[in-house]
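Coming up is one lone chain in structure tokens, specifically the form predicted on its own.
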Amino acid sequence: MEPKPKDESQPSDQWPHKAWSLLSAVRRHSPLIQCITNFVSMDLMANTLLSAGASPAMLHTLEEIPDFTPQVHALCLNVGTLSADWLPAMKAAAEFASKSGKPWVLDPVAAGASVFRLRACLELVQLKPTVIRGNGSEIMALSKASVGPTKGVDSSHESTDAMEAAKALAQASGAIVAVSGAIDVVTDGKRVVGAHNGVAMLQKITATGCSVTALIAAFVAVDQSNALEATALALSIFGVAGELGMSLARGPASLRMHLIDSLYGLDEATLISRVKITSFGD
């Protein structure tokens, strides 16, 4: 008889099991994380990639970009609050990073707000990013290459309304494409899969969705040969650290410290218990 094929809509025993063996890889092996990224999220981003294991480097200037980029082990790009002066450092960090085998991520922050931003980001998309992680209007608008009504860094639109622009700018892009929301959709343009972990309140402390784009190039520099796998339990275990925060936290401002307290805590037993993943199929 022959076996019967996998149901690819249920869960997956393997995700949680993947999770801690990937955050264990990041724990053990501390890749350094050059991010070039804005001056809200540089806080929490840095302290994201500490409590995970990683070392981030917060360097974004031109000079030192040949120097320093062939030596990371991923780059994260922000373009938060993108200014002419930054996109050439961004552009020659991507460069250096292709050139030196190093995967990159791209956080495309409300990239339809205006033609110079929209503009920016997709020249930085055809330079090859490894992953782009943003919310629904962002992703919406670089695979439409179109500016349109924001609300500024926040999303007009759920991640599985995205769905089909995520997968348009995947195979577009050759990268990896990430959908923050309730459920955080991750694609190659033909696989789907949704991490279900989170709570609502992240939304309410600014730069989570940087930090998390953060994470993701931590999780890659591990494991750049399964992109989408890290990206996705990279936005799973962030979530799951969110809501063990939320059980303890009483508003945004506890929850940004227990965040980070419990991603730092997180052990075998709870990822596999809590980490929630799971296909949309093709």
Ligand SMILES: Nc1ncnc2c1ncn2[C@@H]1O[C@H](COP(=O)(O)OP(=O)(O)OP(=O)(O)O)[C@@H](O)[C@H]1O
Second form
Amino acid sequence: MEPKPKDESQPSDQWPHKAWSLLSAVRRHSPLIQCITNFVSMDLMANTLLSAGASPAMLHTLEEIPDFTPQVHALCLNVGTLSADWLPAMKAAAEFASKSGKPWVLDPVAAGASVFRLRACLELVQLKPTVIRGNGSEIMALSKASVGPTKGVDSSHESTDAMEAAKALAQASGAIVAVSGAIDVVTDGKRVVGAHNGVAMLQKITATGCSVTALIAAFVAVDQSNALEATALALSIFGVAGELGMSLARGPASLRMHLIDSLYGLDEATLISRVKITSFGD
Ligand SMILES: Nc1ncnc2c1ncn2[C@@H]1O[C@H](COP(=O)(O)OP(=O)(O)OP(=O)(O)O)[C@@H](O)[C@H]1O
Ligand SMILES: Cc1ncsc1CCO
Ligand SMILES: [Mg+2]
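Switching conditions: you have the form predicted on its own, so give me the form predicted together with the ligand.
Once more the chain from above appears, this time first in line as the rest of the complex follows.
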């Protein structure tokens, strides 16, 4: 939607204003986001997209993809509860999205947990995602193409430990690669930025990572030509909603509710005062 001229330099003090501008664009355009995602995440992901102003559609049947996927503004693929019969639909959707010039985002959940899952993720990477977002362990497994010791869907690495793996994966795939964690690391293979927002309690709510991947799809849908910036901003804004939600929450269950309310209610002054994105200086 509405491609904008490429912004080569992103002075750090422009990030907060850009954050408001992109969130406003998502609210205004309400991009249609197709999500083929795991059973655990469907509810939180759809509600995250709705609260940000986007329009989620959790359609995953192969038979519907030729009709539906060309109409969407972006696609989100997530392999969290992958089975062999879902993979052809994911591949077909990725191909339709690419053919119709729509961005698509891959969440390689637990990429290193099994040979089947790793192969599936590597095959999806071949189909040229616009963005890949995972936690530290997922990005390291995918970048090294190796099955290894993993804690399932949770990370046993810091996001910053995966920085070189993320750069290598970005260079090899042509995708923007984002690694979530205390600092969300985002790279195109050369430039690296960090989004510093969020609270650790977000890790205690299942599928917050899956949901922020879908939010990235919505942000890239409204600013396709600046995918690195849109990715970093989606991560930062989700983190700001987490910070605001945490100030009202008593634990993970109430944070889940306040996260959604805070994303929905985010205003310009609050967002601009809280967004924190820095360059890692490459
Ligand atoms: N230590 C932390 N401090 C602040 N925010 C964090 C921290 N760890 C994770 N987050 C935030 O929590 C959200 C989920 O990230 P996480 O790395 O847990 O994803 P994930 O492992 O893929 O989650 P899931 O598989 O449950 O969807 C992101 O918005 C991330 O920025
Ligand atoms: C817990 C869980 N298991 C498979 S997918 C998923 C959601 C978080 O990734
Ligand atoms: Mg995940």
